[in-house]
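Presented below, as structure tokens, is a lone chain in the form predicted alone.
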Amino acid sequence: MSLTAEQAKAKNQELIKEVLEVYPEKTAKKRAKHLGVYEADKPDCSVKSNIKSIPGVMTIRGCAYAGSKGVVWGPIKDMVHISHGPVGCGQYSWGSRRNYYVGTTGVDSFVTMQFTSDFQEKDIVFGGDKKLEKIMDEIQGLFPLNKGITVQSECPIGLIGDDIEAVSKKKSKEFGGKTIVPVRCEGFRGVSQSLGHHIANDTIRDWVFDKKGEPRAFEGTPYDVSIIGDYNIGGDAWASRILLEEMGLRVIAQWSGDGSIAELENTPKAKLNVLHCYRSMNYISRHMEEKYGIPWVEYNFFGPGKIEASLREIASHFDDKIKEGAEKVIAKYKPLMQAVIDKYKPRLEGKRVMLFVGGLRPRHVIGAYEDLGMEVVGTGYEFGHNDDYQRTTHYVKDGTLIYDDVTGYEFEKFVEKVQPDLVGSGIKEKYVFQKMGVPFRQMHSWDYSGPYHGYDGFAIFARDMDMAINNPVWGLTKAPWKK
């Protein structure tokens, strides 16, 4: 039986109080600021965010290096991205996000390859600048079709003070003006991977947009748009691009899934930037608006309800031809989406979901669940800022449990007490909850499925949620509270 909003608020407030009791007083006081219950008409979710995690309390965040190499720069396919430092960071971030791309790996595309400077003790003592130069020479010889190089700094680089900017400028000159970008994304910077996004955005501004030399030849149209903040996980950007092109727009750049350095350079010629992942790419979108006068609009392509609203919002920035095109696209896919809903909604209606993800997913996927008759009863961000929680108020219901930078202990307790039908989070949480007997979907990389964006993606999303929740295995693996 569903609780009223007031009942949900009271129950969740009591749950938060119970969870905090295990901590020492000082820790409990700090963690209390990150846990809350959404109250309708409030401007945000009333939780603190973007604050460093408490030492000794295990949370689920990434670092600045992860934000730059794993998210923003790593999916650019025709550039070589050097993990500059010890081998571990590069190995851990190697090919883990399924950023699909078109190209020949090792010839003109390098996303699924790992390049590392493999720092040893002597490099820490004597510095790694000469080693970095040698690596760039090797890359140029082994992979001559690469269109550029980035240097993704790991923690030791900032600590020993290597001058990666000087090396990059020197080698760029030697290689005939090739784009070589030094990225100061050492893992210790900031409180999470979020600062890595910002740093990477700034390097695109400084080393790509502001690069001196002859501008790339480009013939524009009135309908040029760029997809910003879609990393093509499982083909997401392709599914989104289909809809934009069907409504009459021309996509001149994808950032950064299946993206190229040429597309980055073309982006300041767009008429509109359409932004999917606000957290990782709002910085460069704002810069392009201020410097080049390019407006940007957020969109949400999870589930038919949000897709319809987003297509109309994007079309509103163009003429009647595009507005009519958007309506044709919506009409074309409506019966297909209704068939998906008719098939899966009877099996999923009333099921309750708890989310904990990064980027935009803690809010954006809520509409897709609701299209299937499901209810999101708890959500939170790994590295969200207050403006993310402000945007979340447009998606969550009164009384929803909110948890920022949740700890492993807190999340387990919340799931144990709320007893959702499904948890959507990351790989670090997946096996914990499956062993607890709780259906789980990996909502960072779609559990090796996808796409989930666009109309094509919604059919796959619905199938996967049904497959997770209604799998007969859960009759054999009982949750502790069902024994």
Second form
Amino acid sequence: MSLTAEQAKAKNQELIKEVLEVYPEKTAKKRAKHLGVYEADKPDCSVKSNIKSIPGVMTIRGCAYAGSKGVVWGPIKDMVHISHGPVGCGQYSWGSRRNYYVGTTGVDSFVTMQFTSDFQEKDIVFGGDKKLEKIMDEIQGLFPLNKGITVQSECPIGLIGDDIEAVSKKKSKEFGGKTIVPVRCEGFRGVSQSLGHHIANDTIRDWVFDKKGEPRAFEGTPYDVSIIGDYNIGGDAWASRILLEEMGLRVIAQWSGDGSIAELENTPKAKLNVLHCYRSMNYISRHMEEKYGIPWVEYNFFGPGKIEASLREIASHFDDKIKEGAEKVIAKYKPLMQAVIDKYKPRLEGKRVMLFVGGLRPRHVIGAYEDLGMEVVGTGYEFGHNDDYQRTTHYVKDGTLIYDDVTGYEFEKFVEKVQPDLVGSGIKEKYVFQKMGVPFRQMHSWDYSGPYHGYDGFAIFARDMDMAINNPVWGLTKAPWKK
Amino acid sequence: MSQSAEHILDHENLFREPEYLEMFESKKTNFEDPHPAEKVAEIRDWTKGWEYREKNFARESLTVNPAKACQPLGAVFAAVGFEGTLPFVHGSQGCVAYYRSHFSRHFKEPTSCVSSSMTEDAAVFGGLNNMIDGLANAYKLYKPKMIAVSTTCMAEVIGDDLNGFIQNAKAKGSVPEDFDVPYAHTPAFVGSHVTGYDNALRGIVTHFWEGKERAPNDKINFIGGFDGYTVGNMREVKRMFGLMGVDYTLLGDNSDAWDTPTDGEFRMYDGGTTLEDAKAALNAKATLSMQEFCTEKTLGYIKERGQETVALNHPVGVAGTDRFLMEVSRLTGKAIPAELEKERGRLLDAIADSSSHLHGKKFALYGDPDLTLGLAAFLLELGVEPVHVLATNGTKDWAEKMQALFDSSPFGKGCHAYAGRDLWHMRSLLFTEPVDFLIGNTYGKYLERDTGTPLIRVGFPIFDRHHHHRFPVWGYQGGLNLLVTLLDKVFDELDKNTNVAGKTDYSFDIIR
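Same protein, different condition: the form predicted alone was shown, now please give the form predicted together with its partner chain.
Shown next: the complete complex, the earlier chain at its head.
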């Protein structure tokens, strides 16, 4: 049953109050700033964000290393990314983000491998720089086709005073100018993954763009664009690229899903950067705008409504040929989209969704749900900033429940009280809600499905939401004799 | 356009459609600056040879695809085994997100655990305030009966004093003075997840036992160790103990916490060793651990407190289970009942029925030290040759023990134990000295793809097959489960190799 906006607001405010009552006073005061109800026409969602998580509350957030190695750098396929420090960080992030790529793993591609310096006590005591040098030698010897190396710092590196920059410079010189990138993404830096994205962006600026030496030969065209902030989870970037190419554009780089160092290097030659995940790659997009004069445009490839608007928006930066191309693409896929909606909308109409995800998804996927007649009644960001919450206002309805850096406790209570038909969040949350009998889809990994981007992806998205919500198992959670 | 609403193509098929293949080719040729295909083929072939193997084994600093995780993961595992216990990891918060994800991906269950969320200021000033606030919040929000504290490497590098911090937090009223907050230092740069399990369990036992007088009784304690099959195994152990009439305490029982029902209620805590039982376990006459390398320090402490200790190496199969039951019988004076004897006979019966399909096969095997010892012993029992056995977190002691095991059987001749090596070493072994089958965790699928060695999934983590952790590998029943797992793969491979009509169809038998 849909509530009116005023009813929803009152109910949600009451709910927030109730949830906060359980916290110690000091914590309640802090958490209160992160919970809110969206009021139409406000410039943001009236919540504070990008602030340190509170100890002991079970935040869902990760760390800067996860933001750099796990998100930005890890998918660059022809470089070796060293998880520098103890074994765990690299182990837990090994292959789990589904950044699809094409290549010969272990020979010319390395994404689904775990390279680690596996720090031991002596490395902590005496420093790890010597070991890092040796590691780079061994990488060169055993993986001669690698196109570069990055050093993804884990917590101890910044605490023991290692000079990974010096090692990287020295080894780069020794290896004939090979790109070697030291990344200071120690997990204790910042408040979430977010600073890791920023630090990783900056290292691409400093160690790839500003690298000395002959620039690679590159013949540009007026239609060159780069896809920025698509990690090709389940093939998302591919399902996006195909549309851009179909409308007549030439995609010269993918950042960073299925990406290569050559593509990174070529990006300053693009005519337009198209940015999907604003949160994780706005930094480098702004830099390229300032330094190389490349405009950037945010787009949204979730669901036909937003895809259509985005294709036109992107095309508006080009000539009539591209604009016509965009219209052709829209027309071409219209029957498919109509067929998908005809099939699934009747099964999903009116269903209520709560989201809690990272990056762009807490807002970007809302349109796709709406294309299927569904309603997002609560949303929040794991590591968003205020500019994310500003952008969210274009997507959410008056009265939507907003929760920033939600805690395990809050999320459980919110879902218990709001009783949505579907929760979209991560692996740590999945089984909590399924136990409660609430259908769930992982919205980081697409629950091992995908792609969800583009027209091809929307068909899969619609099917997946249907199979979650209309799974017969949810009708069986109560034993019949207990009714 | 290949996608359609009637037949929705998933990623594994969608991207094989011509429009995508063409796109991949054009992306590669025009923008990736790829190495020539011949060069890639040449290097790939080179990595398969002996020269590369020697270069690979000469590695001193680089680790590639290790089969181990870090200490706090094991500490969280240990904590989850106790009634109403919330694991609390002091240090950076990202680590906790990783442990929770890792366990949830394996067990398909929620894993509750909190972090003290230390950031840069804590790196400078220490994490005392994070401990004070963290304990207070966790206690208030999640109403645990116990909070078990361990550490990430960040807290270890800056040298936070857990005991002092916890005392301080109690003095500040974060949790009541008498609230149980056992702790363990679990530096990620020492040992592996099995070390962390050991340290955390010792921390819990010490917390309850230290300074207490021991009044010996006739009970025994049982420790399972870090075990991917803990759900099935613990239940099987309880069943066997029940049949024997053993009076026992499980020190750490994760079987309910990681196997909660879907019935409309989320249970943050379920089952586990009660705190009363954990306290009273001091009085047991003996403690038996299923995993020696996982419980070295814990057993050391228990021995100090006057109990007899017995350490096995993840016993599986007939002789392994015999030894386990005989030890239990010896410690408790309870006879092994006819029911279990019958189960033993049934396992033997199954082995006798099927061993011709396993006898003489060559296997490679990797995993935790105790698991590999247990599995290798089972393989030898089946007449299988465990040619390469590798444990990234194996020590010299482990390798010696494995060698002794090889030496005890004619099928162990020429077999080799590789301590401290990783899965990139295993890759070279599989290329240069090929075997028929590989046993390992999910990450072994990369080895299967590269080398063509069929992978039999046994170990932790298993992310890409579901629910096997619900079935035991311990006991005669567990042995039967393992036997079937091995046989299924052997038969599947045999069918796969004989299923081309008109070419290899003559061995495509209906009866095997």
